[in-house]
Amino acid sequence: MKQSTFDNKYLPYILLIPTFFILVVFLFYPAIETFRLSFFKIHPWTGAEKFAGFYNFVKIFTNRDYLRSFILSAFFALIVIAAGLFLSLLIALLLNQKIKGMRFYRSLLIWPYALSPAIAGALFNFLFNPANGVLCYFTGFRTWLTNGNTAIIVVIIAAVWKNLGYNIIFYLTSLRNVPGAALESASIDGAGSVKKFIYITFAFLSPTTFFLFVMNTIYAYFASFGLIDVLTEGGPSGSTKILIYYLYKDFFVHSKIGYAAAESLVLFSLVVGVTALQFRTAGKKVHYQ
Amino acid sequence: MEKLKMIVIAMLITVILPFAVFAGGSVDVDESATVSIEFWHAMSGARVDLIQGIVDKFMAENPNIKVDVQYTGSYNDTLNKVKSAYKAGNAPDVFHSYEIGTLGLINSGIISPLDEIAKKFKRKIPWDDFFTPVQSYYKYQGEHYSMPFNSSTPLIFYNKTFFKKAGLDVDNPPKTYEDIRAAAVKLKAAGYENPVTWNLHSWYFEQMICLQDEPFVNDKNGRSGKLPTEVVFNGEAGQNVLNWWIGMEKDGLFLDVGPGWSNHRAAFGSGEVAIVMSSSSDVNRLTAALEEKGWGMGTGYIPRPEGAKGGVAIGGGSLWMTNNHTSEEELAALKLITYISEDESQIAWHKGTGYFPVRKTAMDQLKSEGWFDENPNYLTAFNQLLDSPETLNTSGGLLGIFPEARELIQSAIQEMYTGKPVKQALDEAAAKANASIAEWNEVIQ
């Protein structure tokens, strides 16, 4: 087949300025400010600037509310990607069978996606809401919100489940490309289904999960705030106030402009770095076809 | 037409309005051009429709005026949103801000304050036929900055269906901390597991210092005229607030619903407890919750101390205006405004909402309508009011990271549920805030 192709040299060019606009606008630019920001008081009306140094660094990093955030971020995500990845390679393992009404479930397991995180955390409210969650009246519990070692599983359960459908899509693609051919030659050595698994379909898997982890980091560490400012406001004591969550505080509510700045900039250097290290780690190890 | 009269009046006011305010502060303008304003407000579902109406007559009667009215989210929303519109320079004319906000705006300089505008057009308003707590609240320095429109206290709310089973006097609500208590045994007793409960808010921790008569913050409650320094929540009258309440959370008498607004409504609407604390606002939506179960519900004045002599404070919200307008259009925002604040408007607003009218004379016409005698609970609110002294601390405190400050007490009564010292968690509380006020203070000037 022959490929056509465009003489002019600068059409490309001019087809991407849209794009370019848009990253400039809504990406490069207010990345930029932030990094300028970081670095000066801000007067909260009016914008005024004062340079300010290293000051707000500093200031967070002596923190120990901010330290104890960080801390619980990592282990939140920590959580949410182990237990998120490994659930939802199993919900696809077992959807990847031949059973009957398996698009039924296969709709029903992928519909978390398509809410807000907002709606997730209003539906977990209703479950677990300390005046009348309705786990709350058939578990006898009542302090799962209001508790801060029960309202950080919570939240956790919560964004795990909220995520589910998006991993479970990508598992169940890349399981129907598993080569049927690989796996036969495996059963006819000798392997069972247990180190077929391992072996072969994991083997097949890597690319997808590691585009999972690097895309649950992400997800863990910035989209979970709808879900924390429905269900616990960041409660009880802080306790499940995570990063992001600590930044949304700091500017829009006490308006410590040049604090979130700084707070922003750790976060999105945070990412890349944990982006960075798993393409240098795990990113080696993977096993594209 | 309507053009070159804008253009003949635009120009007029930009030769004449420099001599006019060097000529003595007041102003002329042609009061029947054509304005448009902008006011944003932040009261949500059929309160939307609500201001919509009363904006609608106020356009009605001033022909001249078009008013576009948006509901921008929450205080706090709507105060981003105007810091970012007024950075770009298109900020509302008139915007809506909750009562913890004033210290911060009146500091921000990007508002105009209502006395000086309302003495550039020689307007007077009549301060004497608002309600003292209310205009006492919002006056600084003896001006008066923005206009005090929906006001409410809170109210303690009891079931006086289960009130009866549990052998207490229906007809006379519990009025001491040591009355809750008692209550709250006796409830317990007859069945109510966690017979009281209010959502984790410290506007009610503010309140109950208000009425031991105790300061928020230095400075004269943040009245003098100089910036706070300090936060004194920490001191008896705050212990005193939360030995009573995490006392009685500790003894299984309340029930930690968290924050927000909707868990402990719920609670009570749903016969889970008997006794709530909420906003004097709330008096329609819970009346009609136990209503529909076929409960009576009562009111009384929120708890103190025996023998304590102080008040409650206003909360809620005013309306400010901002600076950087044509002189036609801060008219239009002065008389906006001041008719939103008038006996009409307030009027349609209380029977809507169950926020208080701001004035004696909407009170007045309310009462002789017999409104109260139908709605006696929304009397109580006033009562409770209308008995509070006038004194700095019951002005309420003012304080410029107040939201800040609202979060860390919260955050220390969460502590204090878990078995940290009440004294221990409020002094921790305190430091930060202090920190913050003196970063806060800083930045500002």
Contents of the next structure:
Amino acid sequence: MKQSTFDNKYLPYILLIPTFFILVVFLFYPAIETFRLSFFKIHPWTGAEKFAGFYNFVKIFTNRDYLRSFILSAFFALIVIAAGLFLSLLIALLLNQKIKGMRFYRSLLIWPYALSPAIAGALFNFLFNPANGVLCYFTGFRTWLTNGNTAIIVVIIAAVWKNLGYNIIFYLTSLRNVPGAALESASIDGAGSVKKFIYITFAFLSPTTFFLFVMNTIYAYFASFGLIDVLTEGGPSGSTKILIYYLYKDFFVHSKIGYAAAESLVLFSLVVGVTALQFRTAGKKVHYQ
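Show the same protein again, this time as the form predicted on its own rather than the form predicted in complex with the partner chain.
FYI, this one's just the chain on its own, none of its partners or other molecules.
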């Protein structure tokens, strides 16, 4: 088979120009500008800039509401990641069975991932809206979204449900790569279902689990914004106002540009730090076959 080559040594770089343009305009420039603006005070009306050093960062970490949002975001992410991975793995194991009509069941359980976060938020608002929510009507309990304790539970349930399909797809694919010979050998040696799952199945799933752990962390901190915006708008009384929504409010509603830029850096650093910690701890237990 003849290998394709570029006769013109400059052609590969020319073909990469559109990609570099998109990266510079929509990724590198905004990132550099955000870093720069985080050290400035910016007038919300005139846009006048005044260098402020670490003023915005000091203000962030002395703001009780922000620290509350910081803790709330960590709690929200922890529950969404743990519940999402556990439920998706359990469902994937069930979907991996040879049962009549299984393709139909797989389609039903995967389709929520195709919905946008805003649509998912609208669906749960239809269920839990205090005025005309379906579940409110049948249960008689109308404070699902007006009580802080129940509102965060509804948001967590919605966030887990929204991302289940994504996790299930990867787990189903990985389950098909688990060698049947290894499971049969374990059965011959007298291993039960639990031991086979822990020492064989889950060992082969560890790379997928680690990947989904990282992706669900990013999802919980960033991609759940649309869902919260439609469902609760950060309320009631800030009970669902996680960091990404706090950032949105400060930038687009309160026009605190420099302050919001500093919040953006803090959030980015937090997620990068959590991801790096995952690589240094959980990453060591991943077994690549």
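Positions refer to the first chain, counted from 1. Note that the rigid core is defined as the largest set of C-alphas that superpose within 1.5 Å between two forms. Given the structure is predicted, the values throughout are model-derived calculations rather than measurements.
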item: Core-superposed comparison between the two forms, A276 Cα displacement 2 Å or beyond; value: no
